[in-house]
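Next up: just one chain, as structure tokens, the form predicted together with its partner chain.
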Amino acid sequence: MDNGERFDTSRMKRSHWAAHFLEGWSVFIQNPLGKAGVGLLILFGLMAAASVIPPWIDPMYRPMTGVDPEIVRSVGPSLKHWLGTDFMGRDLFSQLLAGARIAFMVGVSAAFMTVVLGTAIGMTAGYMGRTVDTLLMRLADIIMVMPTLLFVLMLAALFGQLNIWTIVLIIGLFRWPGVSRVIRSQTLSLKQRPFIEAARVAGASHLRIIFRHIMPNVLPLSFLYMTFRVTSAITIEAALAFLGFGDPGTVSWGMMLQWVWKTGHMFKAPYWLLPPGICISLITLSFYMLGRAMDEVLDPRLRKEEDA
């Protein structure tokens, strides 16, 4: 029986949170989105892992600077250039490597923050609550209204070009808000259960409330929206990308989108046009999915412990 199970893994005292995540990964792998996800990230790493490769064989490759002297134009597919190459003759295929290694920078860097800014605003909101969690709150609401993507280009038109990392800290700063809204809610309920109030009559500080007792219980919430964050910032890195304020200094496939599109090659090179574009669909669809995979995991237990 189900909870007989529960009650054994529970008993492995050495190792309670490796026992709840084997529990949940045994769920999770078995649900059909989350295998389709993993499996699709696992792809786009070897990708990003394999970037470094073409520009060792032959710097022609390298994805910024390396263009093909014998074409300098775009042309198709072809066994040295296996997608083509772009309008200066550079090899799209290295190109779409080093894109995969952006995005998972960009967007792991990102939603990192984002979910670190929001859990631990959402614990202070929800454990302080008065006067804090009304400020806190009504900042929130404020962020949550403006369009992220918008004003990131006002920043850019203010202070010029941004670099990568101005974008991912700019991206952090304003992606917190719906997590700390449901960070907050959770440790509202966590207030009111009796482990809290006794570790408050035994004399804990708030901090160590905070860290010891509230946190573990909000960590997987988070985690949880850290792969939706994931999906966001990668859309907004490359929707920024794609209007031409991206980092200069890298290729990413937003990039490589703004350049077929800005050289007015989308009708004539669909070898150019079509390959950035999936990438970026489908690595935000395998973070999706694998969100919403771990929405299910977590979603049970979740409803048992508002019933409670």
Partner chain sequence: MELRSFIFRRLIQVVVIFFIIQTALFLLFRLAPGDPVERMVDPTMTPEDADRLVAVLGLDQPLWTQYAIYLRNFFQGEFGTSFYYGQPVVEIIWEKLPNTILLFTTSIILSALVGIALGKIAAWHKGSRTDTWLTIGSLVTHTVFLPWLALLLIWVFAYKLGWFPITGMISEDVWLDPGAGLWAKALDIGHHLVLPLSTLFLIHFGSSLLVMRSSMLDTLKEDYILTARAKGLTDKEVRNRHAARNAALPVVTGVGLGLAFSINGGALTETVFTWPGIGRELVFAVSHADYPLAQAAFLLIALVVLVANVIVDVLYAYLDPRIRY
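Give me the form predicted on its own now, not the form predicted together with its partner chain.
Next up is only this chain, free of partner chains and other molecules.
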């Protein structure tokens, strides 16, 4: 095959992937759940991006250290503090914006680590089979039955409050088994396909077959599970922070709930209690709706037939 034929083949592959992407995007964006999920994510993304603005306006709006010198207690919303202040006179709106940034950071980082580990282990187990498959899947079974939140609580009890990146690492290391089992099943099906056998006969190495032929076919499924793992990571971090085992140097929505409960304002300050709780619910709902819409893209059987 000369260079011209290789170029044409490469261009045809790119056009095929572009057409496939556009078709999937059209299905996704027509789904009401997909539209709602994207809309909510854009809203929270804007909140996370805007979290750097209040401290520039006035140091009083720093979410952790900024204190209104005229207020030393929790007060309700005002023009100066849109959501009110906490028990130290810190601005709640600034804390809410900072919490959006932490939620994205924890959710996406932990989910990405989970999906990378689960996809790599699932593809390796499914393709290699036999002893490798047995060892990896038994390891996945052992980790799967261990409750992540309980294990993190035990670590926090032993070593004190955990750093936010330590929490991300632990979540990533304990949430990959479910992804790996799904990817393993998909790999077992793919390696029996004729194009895999043709690549093997052509002399392709195991690594080339895995990364060039199997991985592109399982990545859409991996991204689907990533959306669900984001919600799990955000919920676990919020639960840890609320129970007092979160990062004390980080302002998250779970930490805001922990402060309102610990200071006795749980039933006295709805302007402090409701915003972080609503944000946790909405951001997890947005990723869930995103995953449901992606599920419809990946599985044509779930698509509704158009009315005749």
